[in-house]
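First comes one chain, alone, set out as C-alpha cells in the form predicted alone.
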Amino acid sequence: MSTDLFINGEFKEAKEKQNIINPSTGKAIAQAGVASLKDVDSAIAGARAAFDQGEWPRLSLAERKDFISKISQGILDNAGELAELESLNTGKPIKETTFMDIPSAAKTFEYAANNFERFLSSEELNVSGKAKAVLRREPVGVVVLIVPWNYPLLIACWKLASALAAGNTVILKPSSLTPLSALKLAGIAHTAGIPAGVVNVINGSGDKIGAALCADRRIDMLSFTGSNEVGRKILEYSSQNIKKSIMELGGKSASLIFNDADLDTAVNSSLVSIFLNQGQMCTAMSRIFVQDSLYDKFVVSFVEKARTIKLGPADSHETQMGPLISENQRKRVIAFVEKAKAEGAQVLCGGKIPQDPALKNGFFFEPTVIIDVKPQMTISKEEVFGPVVTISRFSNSDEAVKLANASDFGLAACIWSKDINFAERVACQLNSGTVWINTYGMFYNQLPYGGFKQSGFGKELGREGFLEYTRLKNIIIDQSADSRPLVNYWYGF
C-alpha cells in the first residue's frame, strides 16, 4: 500500500517515502509520501490561489452546504475501510474506531453542514441615531491544520469541517506517524467535488516542514492539536509573520470521587477515563483523587479490574487495550514509571511490558496503577500520555479542588457525586475548560472544547469552535439626515 500527497486537487507522488508502522506488530503496513519544501510551497500556493481567486469562498451557502454534506456521507460510505486504517495505523482497538471515531467524524461534518449558515449570519446594530453597524463573519483565509497521532481522523474532521464550512481553504498536516486516514479523507473530499486547492494534505515531520508551513506570510491561521513542546515551536515559527492561532495542548486531568459516589460506576468509568486509547488522550484522567472513606474500596476494585483488561492487536474485536503508538513512546512511558518508583511511589499493578509471546513484536504496555504519590513528584506534574494512573486520597472538597488545580494544565476534569448541586459548585472552582459530572469523555458537536493555562487557547466544536475559523468585520454606516456627518465639519469647511 502506497499513499501520495494531495496538493491542488491532485494526488502527487513524492520523491521521498517513509514506512508506516503497525504498532500491534512493529511491521510496516504502508509507504507514505513525504513532502519536500517544494511540495509545501505548492500546497500553500494552491490554497492561496483557491481562496483569493477561486470559487470556494464565493459559493452560495447552499452550495457549500452540499459539499460539506457529501463529505459526511463519504465518511460513512467508507466507514469500514477508515476504521481498519485507523486501527492498523494507531494501534487503537477496532471497536473504538468502528463505534466511536468514524461515526463521530461523519457527525462533525453533518453538524457543520446543518448549522454553519446561522453561525455566519450578520448582525445589524443601531448604535446611535446617526449610525448603524453591520457585524459580518468572514472566512479567515488559508488555514493550516496540524493534527496529532492519537485521534488522526477525528481531530482532522473537527478542524476541517469548521474551516471548510466557514469558507476557508486548508492545508492539513497529519502526524507523520499516522497519515493514512487523513489521506483517505482527502480522497473523500476530492470525490465530493471540492474545488482544486481548497483541501491539501501533506505528510512530513514537523522538524522538516514545520517552519516552512507555519512561518509563511501566505498563511492566515494555524490550528494545532498536540504536545506543548511542539506547540511552542509552532508559536515561534508563526511569530515571524503574525497570524491567528488555536492551540489545544497537553493535559494532566483530575478526577474527583466523593464519598457518596456509586463505587462500581466510578470504578468502571474511571478505568475508561485513563485506559481508553491506551491512555493516549489529552483528556485522560491520569490523576484520580478519592475521598477518605471510599479510597481503600476504590483502589482494591480499580486494581482488580485493571488487571483483567485484555491486551491484544488492534484488529481483534476481543482487544480492550491495544499497543502504544511507537517504541519511543513506550520507552517514554517506562521512564515515567521508573522515575515515580525512584521518587517513592508504589506500583500496584502493571508498570511493565507484557510477557505474552503473542504481543512481543508490538509496542504493548500493561495498565499501570500507582499510589503513594506526592504533588511534587514528576508523575503528578507531567503528562505521561500512556496507560498510567495515580490514585490519591483527599479529606474534603477544598482539599480536592486544591489538588486538582495544582497543575500547569487545565484541560478537563471529572466529578463523581450523587449530589449534583454540590458537584456543580465544585466544578465552578476547577481550573479546567471541560468538567464532566458523573460521566467521562462525552463530546458533543454543539459544545465547545478547549483548555486553560498550559493546555492552550481557543476552542474546537460548537458555535464558538466554528467562529474561531472566521474573522469579524465591523462595517459602520453613517445615517445623518443630510448625509453630512459631524466629521465633515471638524475643520470648519
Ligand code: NAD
Contents of the next structure:
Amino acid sequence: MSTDLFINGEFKEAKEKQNIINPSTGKAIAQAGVASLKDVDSAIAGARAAFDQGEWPRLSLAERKDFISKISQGILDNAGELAELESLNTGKPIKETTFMDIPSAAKTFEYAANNFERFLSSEELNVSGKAKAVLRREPVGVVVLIVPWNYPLLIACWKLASALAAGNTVILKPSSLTPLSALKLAGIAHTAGIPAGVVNVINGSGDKIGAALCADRRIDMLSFTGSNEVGRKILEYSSQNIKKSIMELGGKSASLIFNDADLDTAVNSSLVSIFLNQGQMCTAMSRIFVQDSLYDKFVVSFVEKARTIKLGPADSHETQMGPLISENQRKRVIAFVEKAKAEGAQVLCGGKIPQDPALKNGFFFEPTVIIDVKPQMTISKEEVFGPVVTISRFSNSDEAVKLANASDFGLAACIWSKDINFAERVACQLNSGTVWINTYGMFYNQLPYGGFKQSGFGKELGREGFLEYTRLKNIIIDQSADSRPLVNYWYGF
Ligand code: NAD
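Counterpart to the form predicted alone, namely the form predicted together with nicotinamide-adenine-dinucleotide:
Let us now look at the entire complex, which starts with that chain.
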C-alpha cells in the first residue's frame, strides 16, 4: 500500500517515502509520502487561497452542513477498513477501534453538522442610546491541526469537524508514525465534495516541517495535541508571527477511590482507566489513590486481574492489550520503571517485556503496578504514556485532594464513591479540566474537554471547543439622532 500527500484537492506523489510499521509485528505495512518544505508551501498556499478566494468560508453552516454530514457517512461506510487500518498502524486492539475510535469519529462530524449553527448567529446589542453593536462570529482562517499517534483518527476528527463547521480551511499533520487513517480521511473528505484547498493532509516529521508550517505568516491558528516538549516548540514557532493557539498536552491524572466505593466496580474500571490503549491515553489514570480501609483489598484484586489481561496482536478480537506504538516508546516506559525501582518504589506486577515467543517481534510490555511511591519520585510526577500505574493510600478527603493536585498537570481525574454529593464537593476542589465520578473515559460531543496547568489551554468539543475555531468581531453602528457622532465635534470644527 502506498499513500501520498493530499494538497489542494489532489493526492500528490511525494519524492521521499517512509516505512510505516505495524507495532504488533515490527514489520512495515505501508510506505507513506513525506512532505518536503515545498509541499508544505503548496499546502499553505492552497489553504490560504481556498480561504481568501474560495466559497467555503462564505457559505452558511446550513450550506456546509451537507458536506460535513457526508464526511460522517463516509467514515461509517468505510468503518471496517478504517478500524483495521487504525489497529494495524497503532497497535490498538481491533475491539477498541471498531467500537470506540471509528464510530466516535463519525459521530463528531454528525454532531458538528447538526448542532453548531446556533452558535454562529450574530448578536445585536444596544450599547448606548447612540450606538448599537453587532457581534459576529467568523472563521479564524487557515488552521493547522497537529495530532498525536495515540488516537490518530479520532483526535484529527475532533479538530477537523469543528474547524470545518466554522468555515476554516485546514492543513492536517498526522504523526509520522500513524498517518494512514488521516490520509484515508482526506479521501473521504474529497469524496464528500469538500472544495479543493479546504482540507490538506501532509505527513512529515515535526522536526523537519514543523517550523515551516507553524511559523508561516499565512497561517492564522494552530491547534495542537501532543507532548509538552513539542507544545513548547510550537508556541515558539507561533510566536514569530503571533497566532491563536490551542494546546492539548500531557497528563498525570489521579483517581481517588473512597472507602464507600463498590470494590469490584472500582477495580474493574480502574484497570480500564490505565490499561486501555496500553496506557497511551492523555487521560490515563496513572496515579491511583485508595482510602485506608479499602487499600489492601483493592491492591490484591487489581494486581490479580492486571495479571490476566490478555496481550496479543492488535488485529485479534481476543486481544485485550496490544503493543506500544514503537520500540522507542517501550524503551522510554522501561526507563521509567527502572528509575522508579532505583528511587525505592516496588513493582508488584509486570514491569517487563512478556516472554511469549508469539509476541517477540512486537513492542509489547506487561501491565505494570507500582507501590511504595512518594510524591517526589519521578514516577509520580512525569507522564509515562504506557501501561504503568502507581497505587498509594490516603486517609481522608483533604489528603486525597492534596495528593491529586500535587502535579504540574491538570487534565482529568476520577472519583469513586457512593456519596454523590460528597464526590461532587471533592470534584470542585480538583485542579483538573475533567472529573469523572463513578465512571471513566466518557467523552461527549456536547462537552468541552481540555486541561488546566501544564496540560494546556483551549477546549476541544462542545460549544466552547467549536467557538475556538471562530473569531469574534464587533461592528459598532452610530445611531445618534443627527447622524453626527461625538467624535465629529472633538476638534471643534
Ligand atoms: P508528540 O508531541 O511527540 O507529537 C505530536 C504531534 O506533533 C505529531 O504529529 C508530531 O509529528 C508533531 N511534532 C513533533 N515535533 C514537532 C515540531 N517540532 N513541530 C511541529 N510538530 C511536531 O506527541 P505524541 O508522542 O504523538 O503523543 C503523545 C503525547 O500527546 C502525550 O504527551 C499525550 O499526553 C499527549 N496527548 C494529549 C491529549 C490531550 O487531549 N490533552 C490527547 C492525546 C495525546
